[in-house]
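What follows is a single chain, given as structure tokens, in the form predicted on its own.
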Amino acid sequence: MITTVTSQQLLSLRRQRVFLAALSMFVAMTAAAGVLGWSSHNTIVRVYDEAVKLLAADGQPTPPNPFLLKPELSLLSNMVVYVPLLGALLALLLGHLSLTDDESTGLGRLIFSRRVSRTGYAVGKIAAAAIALSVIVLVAMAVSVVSLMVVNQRIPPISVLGRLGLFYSMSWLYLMLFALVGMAAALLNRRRSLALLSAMGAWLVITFAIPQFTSALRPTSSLNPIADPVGSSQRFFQITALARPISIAEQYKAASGQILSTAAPEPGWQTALRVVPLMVFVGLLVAAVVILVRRHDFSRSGNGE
């Protein structure tokens, strides 16, 4: 049951060429990351280069070239800013479409008027959307590598890619949480265009609200992840920021920032710690889809606006 109505459903992603546009626009904008670090690169290199030019015509010393001392991966710094700005929304669509297609169309009736386990279609659910996203990200990891051979002009070391693939695996379980929001919102809400503003409301509050409560970070400062907090010496900042363990949005873009090298090193247990709790919002949001989906109406259509 699970196996065919995960094919159904990625199958259905496929025909609206919802998951083709998805996957569009995720390749787009990591080759924006990558053409952006490439950008820089040059224009440092060039600068560099007149430089070196102009010490050596008054013999001083040549300093050392500042890419080399950049990590490598800083190439792709912008990615920490694109994944939770547009690859959530891209997430909470493909979420959101698992579900109230079903509904609008009658497919939901039809599938339960027969003895279907509703935890397993739940599960077929969240496992198309979990691999349609698997599928997404291992191709922007895929372009990314591409980015970094042409920058730097040579393959990767194993240890920037084992970098590279923890840092996609966690932007992947980042995009999940979205996705099974996308799939909660629809099952509380009857009228589509209700459900999606629902989630999309949820993304606001996790990528903009919380960041600006807990760390009080300025609205247009929440996606920068070396963003200094402004006012924290106020006693309602220093309250809220208790509840910074967990908030998402903060935790995924200091996780980056080690990972990526981009932030200023930590201990490698705290940056594990800083993915736990996206690991329990997923954990917990994947038990409340399958418990909505078993007590959800499906006998009655929903709106198809």
Given for the second form:
Amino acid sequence: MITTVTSQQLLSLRRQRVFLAALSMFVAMTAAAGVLGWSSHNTIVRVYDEAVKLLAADGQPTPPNPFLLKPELSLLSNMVVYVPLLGALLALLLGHLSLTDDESTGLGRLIFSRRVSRTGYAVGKIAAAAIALSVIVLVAMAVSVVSLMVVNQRIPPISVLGRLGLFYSMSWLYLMLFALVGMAAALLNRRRSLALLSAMGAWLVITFAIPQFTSALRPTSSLNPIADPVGSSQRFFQITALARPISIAEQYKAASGQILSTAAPEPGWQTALRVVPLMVFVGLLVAAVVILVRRHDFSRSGNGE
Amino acid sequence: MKGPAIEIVGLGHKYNDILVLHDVDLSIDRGEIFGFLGHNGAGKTTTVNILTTLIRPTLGRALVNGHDVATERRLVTADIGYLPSEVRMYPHMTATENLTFFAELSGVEKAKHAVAETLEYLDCSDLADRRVGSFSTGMRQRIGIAQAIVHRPSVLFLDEPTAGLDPSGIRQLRRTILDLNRDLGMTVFMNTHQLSEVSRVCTTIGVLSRGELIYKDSMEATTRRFPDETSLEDIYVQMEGSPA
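Swap state to the form predicted together with its partner chain from the form predicted on its own:
Next comes the full complex, this chain leading.
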């Protein structure tokens, strides 16, 4: 029964234009990150080659190629921005669409007049979202690998592929969080538009409001935009600093910086610790969606819009 | 199976402390076509929601095929079909895809075969591969009935099935209900406002008024009991005015 719900949901998503449009946009942005990386790399290398020629003609020593000093994956640093912005919105939409069809059209009544357990239904829907996001993330990863191959003109080494895999696995978990937020919002609001608006509200809070509160408000952060600004003696900032570990968006960016080697290195356990709150929140949201589905009055479905 | 298809004892339901259904007792034998009449807000849909296990009754109990709707949900849902007042399915999926989904949810083996058979029975195989989003109200209704019977339930619940249908659609639906009753032996529980449909299709009627069952008898006995009335509408108005 779970597989029936999952496969129906996947088929449904495949046919929904809104979802396909959002997916295309995400993949396009991933490809654009690669193209931009390749373009800037190409320009800088050409300038470097010209400079090397001039310096050699003058008999002066040549500096090393700047790209040899940069980590290979720094080319994809834009992805750390695209995932929380575009990717999270896409995941929200996916979660929203997963339940609103059944809720707002009255299909929930038909489904639950069948031999369907509510837990099984919820698990089926969550599994469908997980599979859909896996496909999206795998496509994005494939585009990233191609970008790296084009720029570096070689197949990325295993270590780089491993890091890339780790980054996209964490991104998948991050996107799952928003898919679950979209589902929870759909169960809490009968009106389709209100469900989407409240899910977007949650996205705004997680992506912008909480990081602003926990880090960006600090006077030093605008001058020194690092993950953990220097300590402050002011009580307000001491309190906000305590909340920083649960600022999921910040922790995601900081952990991504470590995985892609674009941030100052930190011990591996510290990076692993950054992912823990994300895992806890995803776990809590899975439980919340299951409980909400179990308690939801599907006899009133179809009265929304 | 023995005993009545549907048995309701002292059934009551509250929505936010408002009693919408009050002490309803009702028994419907197997093979009957039961017309459940009542004005808007009388509690007809709440009764169907309880019988289809969508909501739990606040008071009393209801049995379908001898199984309690509150405690034996899986056994009840295995043997009922339900058609809500407004049929909407996944619009971007074809009729076959929609019906296969519902058949699989009901645990039908060889779901696709069952779907094809059901569509053929309802004489709408031509709709099989078309997306439901492009269907007219009448076509949606036929596919709605197909989803309700694809797993061959013994009891069929229809909530305002004629809503939005044109006269030919209503005639076709009437024929379908009679066929399902005759060919497959289905017990039909039909909520309706269409008094003309009740008199043409139903074997028994019940009238619900302000959450209370004020009348229940066979169609034959009803017309005998109210010999002076020219139409069922007059009978209905008289019943509402004077509880039996």
